[in-house]
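First, one chain by itself in structure tokens, the form predicted on its own.
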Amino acid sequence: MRHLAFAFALFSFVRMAAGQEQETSRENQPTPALKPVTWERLLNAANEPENWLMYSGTLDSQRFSRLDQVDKQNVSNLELKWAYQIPEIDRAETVPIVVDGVMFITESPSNVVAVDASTGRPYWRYDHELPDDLRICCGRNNRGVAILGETLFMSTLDAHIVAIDARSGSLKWNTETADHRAGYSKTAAPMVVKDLVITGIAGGEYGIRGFLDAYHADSGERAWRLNTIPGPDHPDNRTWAGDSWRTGGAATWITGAYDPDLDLIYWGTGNPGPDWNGEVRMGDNLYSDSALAVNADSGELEWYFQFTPWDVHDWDAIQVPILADLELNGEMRKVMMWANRNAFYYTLDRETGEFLVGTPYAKQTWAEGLDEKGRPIRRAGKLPTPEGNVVSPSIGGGTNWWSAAYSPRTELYYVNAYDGEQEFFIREQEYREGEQFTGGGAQNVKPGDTYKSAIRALDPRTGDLRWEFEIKPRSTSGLLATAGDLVFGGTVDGYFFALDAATGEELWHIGVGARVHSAPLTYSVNGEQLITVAAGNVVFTFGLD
């Protein structure tokens, strides 16, 4: 690449400069004037593509930007503009938001910093003090913030949600949502709906009982809670044997979507617990591994669709739902698009939860297919055993929590897919509060690079594959689609790339030196389109030369 050497030289300079800037900016400085982010602005976020106002860009979670200054003809001219060095050494999973030239970046484990979106120069930072007795499954991560008015909202590893002044970084309120000592934690970006902050919970590997919460943005008081495992007063509780519902998991640990016309929040739920020993929780285990449609005002469950009843392979339905209006069979339908961890792609009617389309998009050996209602038809002999049983997909799934994207220009759904397999084991385990409660595990039978990993473009009307871009080793990056007809993503071995959204042809790549384990975003400042991605311990921002 003709800009590669220059970009790395610039990276070294900017990294050093960023470190010096952070050393000399110990005192918080107020951000420049930014317009309050009203609910009206969030509703119409697609109309101001110069900003990136929420985790997935817009409430429909398409991760599509109308910016087109960077396109197929000039994307090869992208070069590094600035880099921000995260001081805490850990992997970065953050998707920053950008508001009127200010970028808000979350850092591991539960911190946030405001920087100039055109230079990366820090304004202020907020550090959330954590207790020493945290119980977390899968890394000291934080994936982002939400904003309403002049207040940021962040989830924390000790299962709190905090409100932070977006101008100064000062704390406004701090609400505990659950007891971290029992294994509850929070890593995902909240979502604002009207005057409520919607936030899920992590900790499914600790035998928690999952829930989805709404908090009043001005006070931090809880407005409603939806338990993702119904209690004994509800008929769906019968899908859990005995008292297994009490420790059944079904966490809600990634961000959802919202339809303002239907006033429905859509959120995914995690695996049942214990993860692999389903013998102690016989039944469908509602509402684990499900898409939930929730009334935004009351928190009442309007409908659900369960992807994997009685999951014994840890195939969470923790993928960000993507909403769009599509013509299917000559009729316009309000749909939800979902490539599930169980290796099946689904298109659902988001008004009713009706199953419309379902087909494998990655290698799977556990099901014969889906019936007319979308329920999987299991193959015999594919359950975990004490000796181990090889099944596709692996624990990581056909995909995982990293964000898919959708382009209304190509009408294609883009997903980071993997054709792996693992050997699944079962074991007996007693529940003890605050300890992991998994009932088994899995191990590789071949090196991970043996299996195909690819960005796949699917037709959401049929689930058919339109193109794929193969990547090795397996990628764990989220994706971004733009009106420049580009799809951006990254790799485990430290590359950031752009593809032709219509064909999958690679148009540009650059080495960023570390794993991309987050999703890119795009915005503009003073008329210049910029693309940002976190890789390793650095937030990189690129623009045209």
Given for the second form:
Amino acid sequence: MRHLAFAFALFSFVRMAAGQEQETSRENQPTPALKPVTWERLLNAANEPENWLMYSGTLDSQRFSRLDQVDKQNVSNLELKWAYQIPEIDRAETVPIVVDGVMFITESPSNVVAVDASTGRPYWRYDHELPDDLRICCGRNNRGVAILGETLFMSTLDAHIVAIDARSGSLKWNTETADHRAGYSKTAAPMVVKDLVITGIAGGEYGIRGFLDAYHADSGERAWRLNTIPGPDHPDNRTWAGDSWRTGGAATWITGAYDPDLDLIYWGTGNPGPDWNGEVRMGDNLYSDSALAVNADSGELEWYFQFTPWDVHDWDAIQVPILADLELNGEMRKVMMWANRNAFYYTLDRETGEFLVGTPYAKQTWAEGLDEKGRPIRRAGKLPTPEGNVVSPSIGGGTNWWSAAYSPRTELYYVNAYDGEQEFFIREQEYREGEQFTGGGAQNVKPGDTYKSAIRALDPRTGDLRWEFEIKPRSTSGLLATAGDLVFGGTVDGYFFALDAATGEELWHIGVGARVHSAPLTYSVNGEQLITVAAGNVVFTFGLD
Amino acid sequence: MYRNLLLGLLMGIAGQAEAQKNPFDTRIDVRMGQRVFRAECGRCHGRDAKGNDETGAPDLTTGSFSAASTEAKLFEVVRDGIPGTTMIGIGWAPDETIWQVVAYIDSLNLNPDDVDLPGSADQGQKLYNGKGNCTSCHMLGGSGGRLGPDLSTVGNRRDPDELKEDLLEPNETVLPRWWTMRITRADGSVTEGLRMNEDTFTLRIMDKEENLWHFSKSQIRSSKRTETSTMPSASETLTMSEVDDLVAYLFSLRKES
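For comparison with the form predicted on its own, provide the form predicted together with its partner chain.
In what comes next, the whole complex appears, and the chain from above leads the way.
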């Protein structure tokens, strides 16, 4: 019997190989080959722009590609090359990665599919089995995978991290990171640093205690955990009244960045909990709403910068940090650029966390400004009240988790900004494990069309606005910058567009029929530059005609 | 075996819910349901349950739900969510809590019997078709004009106080669909109309003659937006007693689920 099975398998293999050969000769192109993605390749991802090897493209998270085949002159010739329909109808937030002609797309709720990057046709899929008692605040989303060697790493909604064989889709290991019944979940793409898989946690609306984890890529065993709310043995624990630190949130639900020279991981943290009732957690609530710099080997916190101490508006610092070296006041500085949900833009020194630049980039009414250390100077009368209090920005913020981008060619930072407002409420609420723990809420004051949404280009040396491209009704997409001097983005009503990176002039747009709620990426196959974006539950890929 | 037994039990419970009327619908239950709703559902549906453009969550105050036509079905949706959509359930909560959420959602939809209306719906209907001149702009039951919102189910969307405010202070709440756009073409000619839809690159309007126009923003000289209503205040044409009659008529246009 085993012989028979072997013979059949051999026959199938020969048939498959013959088929491939026929296909290859017909299209006169080599068959895509997935080569192992070493740490060296990830370190130098910018040097192989034909691939998109991680969530933000490169470890500095600039979302900048050196590909320049599509440029200002020819971008208007972009046309659809293929589309892939995600079977589960939801709002795709995936940023696929592309490795040597194979694209890995994550799907709602916690699945992944491998497709040929030139046609969108599938190789395999992995469907993750989920329990039916998930606690998730904001949709059944997954934002992407990481890769090392021939293994993919994916977060799942039941707060597991799984390792999947990149050639076959087989599960290699499956590690529970926290108890999903207590409100923990995972949606963000992990990030590989050396031989570790760095991964955050979601659940800031459920009174979790946030953390950042590292797992050994080969075994799935945890290497370290950094609690984003320090325990009672640490002096910063005193920034939480009483026992409020136990349920203080500070989740880590978006992907970070890494500087190999400093060996530091940078990661943002979310809102303190309960979101809108700060009276039960008086203090700065460290390290919620902060940028953390973490030693990659030990997981120890090297420094932090808190954007919004004692946040009572749900303004998570869940943005992707962008790293670059910039000349500031005649001196080269290793900086981190960050447009925060609280409507202020920051440039920080990423060696020390020193505050260098800070200025509003979107409408805000809650602060007079920032002091010399970057701490906000609060305006009186802007806290949530039982009757409701109108404040800008809205819960969604001046921006949200939507990836910003940076072009070293224009030296501009591109962010999707929103000048909204909402009415914020406070209420008393008891913590009960597994239930939402928000202590209030917010509601709209006027129709969304009333407010301004725009892609804004900021000078990271000053925070000054260089240009803006207004969007109606609004955008919730991430951005991509390319060496063709283009910035790509999308809108909630289903446009995908390209702007001139230097001026903001619109150069191309196409209707994709549904909300762009992810970030675009670019890669090339057989010398042809392609641009991919998810809209609705479809992944579209465009190229030149 | 155990699994089949469990499945049978679960189906039995679901079956009970199907046949059941809400056993937890007292005022206390509504209050409890409101607390749970605001904590668990408010993030997407809004603290006031009126929906949210950004999340795509619908308005739950109209008494009409696309995925639930009965209380029992609403219970299932709150418990299980709607598969294949972003709507997730709170199945981890006890049945009592889920019923309380259902009671709260039900309470958002006014019971006409509980509403004291000073006006006469019959008189209001006559005013609607006559002196009020409503039919020239509003569609009702498939007939009427197109220059204002279709009022066939307005009684579900607006309560009597809101209807009165709509009539007397039409500029207080003007949805973007009823803003006016004045378009100047490249050749200087002008077309003005109601803003049916506007996006980053294009816009579509309906002019006074109910013609549909599509414009590419790159091909026009300018566009000007007015966010006030094209409807005159009823205070200019009707007495307050007639306004009450019209409110009574419009509120009577409710479609009960």
